[in-house]
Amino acid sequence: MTSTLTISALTKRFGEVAALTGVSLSVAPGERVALLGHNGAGKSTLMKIILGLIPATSGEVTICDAAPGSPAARRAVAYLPENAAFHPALTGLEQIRHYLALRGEEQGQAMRLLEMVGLGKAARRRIGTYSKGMRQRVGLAQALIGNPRLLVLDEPTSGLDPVSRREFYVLLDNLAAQGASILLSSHALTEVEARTDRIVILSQGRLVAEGSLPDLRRRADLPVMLHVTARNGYGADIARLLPGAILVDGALHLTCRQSAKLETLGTIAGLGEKITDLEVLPPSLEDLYAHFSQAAAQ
């Protein structure tokens, strides 16, 4: 499958400072990729190069086989910043019509775009009355003009309430299902954990980890937590069979390495009716992010 975005050995220097060093990655059609990293890790610089706002020092970037900033790339890519700002006196419909006119697109598409992002009923309200979540939806509607092949989103859910965040990701899921590629930068690790296909971690301008969540868990081999609920009277017996387990109010808490998870689960399954419940808690994305970032720093 041809990648929508391809980055090869990308390096960007500002004088003596290396903002990016040898970064390579790709985003396929319909793929949702989370770009993670601390402030100063190089995320914003990478996005600016993709958008054609600044040039790379070396390396290559292509968007649908076009160079960043070229007319073809500008038609294929759309950007949504963390804080989308619009004229408060305009209605949502007027604002999107304005952007359509600037792009040379048919203004009759405005209502369809607003309906796609869930703003059909508020289309004729002034943007000054919108919540931040609604303004982000206006930004997404603007980004969808021209059916872009790649969406670059910078902290798109910052400041949104939990319901608005969930609805926003449903919109992204639908766009990805239609073939749009999504590159999303976020500090909200718990929400991207279940909403992306692949994770890219930058640290000090270098790509230090890349893969799906299961891939990263296997590579990190961090401890897996297991909570075993014992049937009445069997707690002490089970604790003797599970070295390192701690018995607390009838429940046993233990950890094992990712590589030993299946063996440990097999031992627990063999206990049969002596247990009533088992909860497996794998390392979270926050755990993995901390692991790979600290390893890179060392």
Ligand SMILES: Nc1ncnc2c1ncn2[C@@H]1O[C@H](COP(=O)(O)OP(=O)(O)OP(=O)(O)O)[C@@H](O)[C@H]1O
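Numbering follows the first chain given and starts at 1. It should be emphasised that the depicted structure is a prediction, and the values quoted were computed from it without experimental measurement. Definition used throughout: the rigid core is the maximal C-alpha set that superposes within 1.5 Å between two forms. Compared with the form predicted in complex with the named molecule:
For Gly235, a C-alpha deviation of 2 angstroms or more is recorded between these two forms after rigid-core alignment. After superposition on the rigid core, displacement of the C-alpha of Gly52 between these two forms stays below 2 Å. Relative to the superposed core, Leu183 undergoes a C-alpha shift smaller than 2 Å between these two forms.
Having seen the form predicted alone, please provide the structure of the form predicted in complex with the named molecule.
Just this one chain is shown here; partners and other molecules are left out.
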């Protein structure tokens, strides 16, 4: 067994709506994969099929050599649905103890799990009194139960503040280091950029791009931005040497193709004393995302 999750040629239709079309994907142990795509792209649908909650129209899914929804697969997978609202009458501790029991785990771990997601102090309060982010953390805590082989997390950081997000990704890093595979969806591209090994972009139910961030950058071949700060008085000189550069607030902004990057950098370095600073801005994940989803739409 090489991969924890294998999806091949998965298609899902809801009547007329094609939610997923021919999606193939595999996730290796210890790998963190981010699923990106605009609203309605099919991210949640894909996750539900992986969990066996809804049947696929065609195609195949295997989780640790088991079929989705089979007892073996359910034991191996942890899930965090989008917008899960736990019963307001229960306390966080009671809710987590219940989920521990359902997985056949020791209920005494509940407090430790809640502390891991920063709910130690609120553990004995009713979930009805929790803030939005606190409720989301109850969901995270239950997803950590029992060393899952695969975590399927649907927008896990929605509602979390920036510090909590970072802590959450540290938790995920630790799980991944122990060999757990992670498939998460998100609309917060910047955090995904730094914290996942691989990015999968869905657009209208089709997988339009897949790879590590450098991979995607190379494939998209989007222009690189260069910001050159000229020493006083040399601005006009340099602008003549660098065709296409425009002067913005005393700095020269220019773009060049990925393939011409080194050559352009060489030219700039040759200017020596005439410049004081140089910044290279590679295309952001936002740019890549826009590029791939637009290319697919055409």
